[in-house]
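A single chain comes next, written as structure tokens; it is the form predicted on its own.
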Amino acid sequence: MTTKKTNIILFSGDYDKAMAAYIIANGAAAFDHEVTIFHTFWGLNALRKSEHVATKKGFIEKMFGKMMPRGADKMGLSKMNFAGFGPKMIKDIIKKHNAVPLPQLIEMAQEQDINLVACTMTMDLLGLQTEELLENIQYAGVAAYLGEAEEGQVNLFI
């Protein structure tokens, strides 16, 4: 039998997208699919650590540090923001139906084995470094999502 591929593309740095995507990987691999998530420009920010690490950048480097969220709980909705109140209403939606908050989606996902890819262009592009992601994730550029995508039965871009 020859095993699935699902491969996302997570291109955008909402909070709802980034949870949408996650649920979607973790539900692929819980049907044998091999995941892999391709995090590219904004949705970077999901696999941002949320505590601050000191780094040398230049000032453009510094200055999306300070803009972009820092990690998957900071992320904004898509719509229905609201200076930061829409993200607080959908969690305490989440929490009260007990679904699982985006942070905790990610965990899952790393110990479903699902390929965390972070693009190394777009790090380069907007100054983020290594030490600022998170652990266990793979670093790659678009010919290794390609390569993916090429064997992929589920391909989707979010």
The other form holds:
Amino acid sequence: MTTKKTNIILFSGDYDKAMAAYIIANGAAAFDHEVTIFHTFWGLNALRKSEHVATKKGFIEKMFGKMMPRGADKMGLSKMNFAGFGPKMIKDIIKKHNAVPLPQLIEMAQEQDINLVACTMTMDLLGLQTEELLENIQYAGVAAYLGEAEEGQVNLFI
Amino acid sequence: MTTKKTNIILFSGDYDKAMAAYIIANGAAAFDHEVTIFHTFWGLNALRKSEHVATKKGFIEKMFGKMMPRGADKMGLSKMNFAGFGPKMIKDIIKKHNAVPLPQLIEMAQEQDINLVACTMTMDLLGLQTEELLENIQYAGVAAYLGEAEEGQVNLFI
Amino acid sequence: MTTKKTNIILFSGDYDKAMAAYIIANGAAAFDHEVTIFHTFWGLNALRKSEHVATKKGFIEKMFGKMMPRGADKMGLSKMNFAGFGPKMIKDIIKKHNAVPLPQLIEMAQEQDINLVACTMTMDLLGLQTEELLENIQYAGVAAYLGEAEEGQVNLFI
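Now the other one: the form predicted together with a further copy of the same chain, given that the block above is the form predicted on its own.
Entire complex below, previous chain first.
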């Protein structure tokens, strides 16, 4: 029997959508799927380090870097964001219900050997550099994604 | 020949996205697929009863309950919502073109024996209780979803 | 060996999401997949001609026609749109990094014989007429989509 594969493209930079992606991914890994989360566009923000990293960038790239959330914990909600109050509500409620917040879901994913991939093409577009992203992630493009996805059972775009 | 399966995760709480989900689901059921719509996060709102249901809840859960739309007919649009005017335009135009509005698409889905599943983990997070949701739906978690999805031909995240 | 199939539903009318859809589609075509992009709801705007086309329409349909972007180049961003400034930033940065802007990605898709399909049901809903859309596209409904998708390896909803 061949290993089943789950491949998730995380395009969204929303806290709630990233939570959904990582919950499915961690579940699939627990089911012995080989799991890959391919982070592209705003989804790359989930892989950013929370501290500032000094880099040399052009003006627009610097602006993007400043405006985009630095890491999973700083991402907003897709609905009812209320100028940043929504994420706090969700985090309070996650705590209250003993659910797992996003940064810990990402740690769990790394512990379960889920492949966390950063899309190099959109990193380039948004001016993100490898030093700004978490350790132990992979770098690849759309060809690598398709190689996995054409053999996948569960392929999702989130 | 084994039955084909369509599994849709409805994450979105937007009227138009939920319409797309239910149109695909009803189409797949007409093609004899075994169809499951797994409602999670804001997608749970499509399963809410339109009338108020008295429940005991904590403060944040009560706030979420008040702010989230009560049922399919009250959901907003993902684009051109115009402070609630957009859904009225869409509904007028659905009527004019003899298309099927969302609440009826959900009824059709139930008549076609589509599995409407509410994600228990996010129900808990958003403070939604079973009494607030439609009759004849199922309750399950991510493990049940993955069990279906790994055998599915059409898996979508909406 | 049978040809692999990639089927993308493009629901979104956002420039960045449409870019992602077309980059995946062009990549899959380069991998010899048979590729279909099924444009529905706001995704139809990617297929609109950029010039005004005279049509006879009802009032609401005319309003929708005016408010929706006329073609790929006029679409907004899903994040950081900044009242239309965001797309300009993205386009500047696409140019700077020698990436391919959306209108050219669509041309590439047509050159690679990717099936660009417009969903007739939502065209009707939004009041879009065939004269307003690009040449050499196909017109079909959800049944045609499902016929392709149930045989597809990579099925995505964007």
